[in-house]
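Let's start with one chain on its own, the form predicted on its own, as structure tokens.
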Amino acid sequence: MNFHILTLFPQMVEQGLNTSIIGRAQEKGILSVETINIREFTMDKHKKVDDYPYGGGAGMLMQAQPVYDAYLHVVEKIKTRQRPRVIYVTPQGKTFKQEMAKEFALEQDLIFLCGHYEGIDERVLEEIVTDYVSIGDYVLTGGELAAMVMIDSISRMVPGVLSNKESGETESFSDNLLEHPHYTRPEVWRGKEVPQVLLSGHHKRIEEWRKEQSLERTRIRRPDLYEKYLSNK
């Protein structure tokens, strides 16, 4: 799978996505992460990519031309017959969820558009964006951090990225339930013991216990998910 990130701060993205699981997946050729510096596509000799908004108002807007040309650069490179999915990271978009990560993971190429300042000229958004996505109801200084969060989540759904196939399927939000608690050595830490059922070796009882813990944790911490789980039963 190939991620293409249109950004004004490529180093920020590269440093965050070239390590750990995603870094190893890139080394294996399972994933590729390409950053495209929007500033390199401006026609302004001073590399300016923003200007004042028509109608007045605070702040500056990213101009349409350098964003569009950066997008065309990617499209020409991937040579796809279909229109690629372009995710614009914005608090005005649909909230990113696990189901969305699974859907995006089916794509061969994903383009992320990271805005800055007061946003991007609406005309280029209308021209290229296919998905408006938010990671929550708050505002960041730019779209890079949000894009990295989504790329991390999407990558986990790509076959071969995780060493244990199950780990991408049984963790939090599977079936609208939060994940059960985990324990490792030592068996006793600061007077707290590992639940005996986990030491029993009885796999059926362990699975039953984990399901009970998952249900109770979801009921207490995320009642919205718990109600959704009950309604889908």
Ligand code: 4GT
Second form
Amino acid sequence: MNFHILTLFPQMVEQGLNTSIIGRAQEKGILSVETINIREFTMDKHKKVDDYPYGGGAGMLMQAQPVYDAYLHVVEKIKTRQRPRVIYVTPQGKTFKQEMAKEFALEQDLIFLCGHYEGIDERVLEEIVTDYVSIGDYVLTGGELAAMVMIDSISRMVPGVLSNKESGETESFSDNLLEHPHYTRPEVWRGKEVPQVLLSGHHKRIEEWRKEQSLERTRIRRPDLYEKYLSNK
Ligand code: 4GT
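Please move on to the form predicted together with this ligand, as the form predicted on its own is already shown.
In what comes next, the whole complex appears, and the chain from above leads the way.
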């Protein structure tokens, strides 16, 4: 999987994605993360990339030209396939879900477009964007953090990124339910004991207990997911 991120703040994205599991996967050659600084593509002699909105109003907009030329630069580099998916991260998009992470993980190349200020000139969006995706109903100062959230989530669905120990088999949302609680040593901490069943070595009972906990936790904390689970049974 090759991620291409169009942004005005490449350092922000690089810092965040060169560490831990995603950093290791890049070293292993399973993933690549490339940032493209939109500012490097401006034709403006003062390197300007933004301007006032037609019709008035607060704030500035990113102009179409540098965004489009940065996009063309990536497309030329990829070449292989006709049209790569271009994800514009925006609060106006469809909400990002685990299912989408799995679907995007099947692509060879993904281009993320990150906006700043009040957003981007609509005409270039119409021209290049294939998917409008949001990470939730709140506003950020830029799309970078949203793109990083999605890239992290997509990456762990790419085969080889997670080790067996980190495996995504049993995890929240694998069964559309929240995970059961977890415990590690010591057996007693501040007077609180680890549930006895987990020390029993009785694998069938442990599995039953975990499923029960998982269901109860989902019912209390995420009634919306619990209803969905029941209706799918
Ligand atoms: C929220 C999200 C996002 C923003 C989200 C364009 C200028 C959008 C600033 C950007 N806010 N991006 N992707 N909820 N802000 O996903």
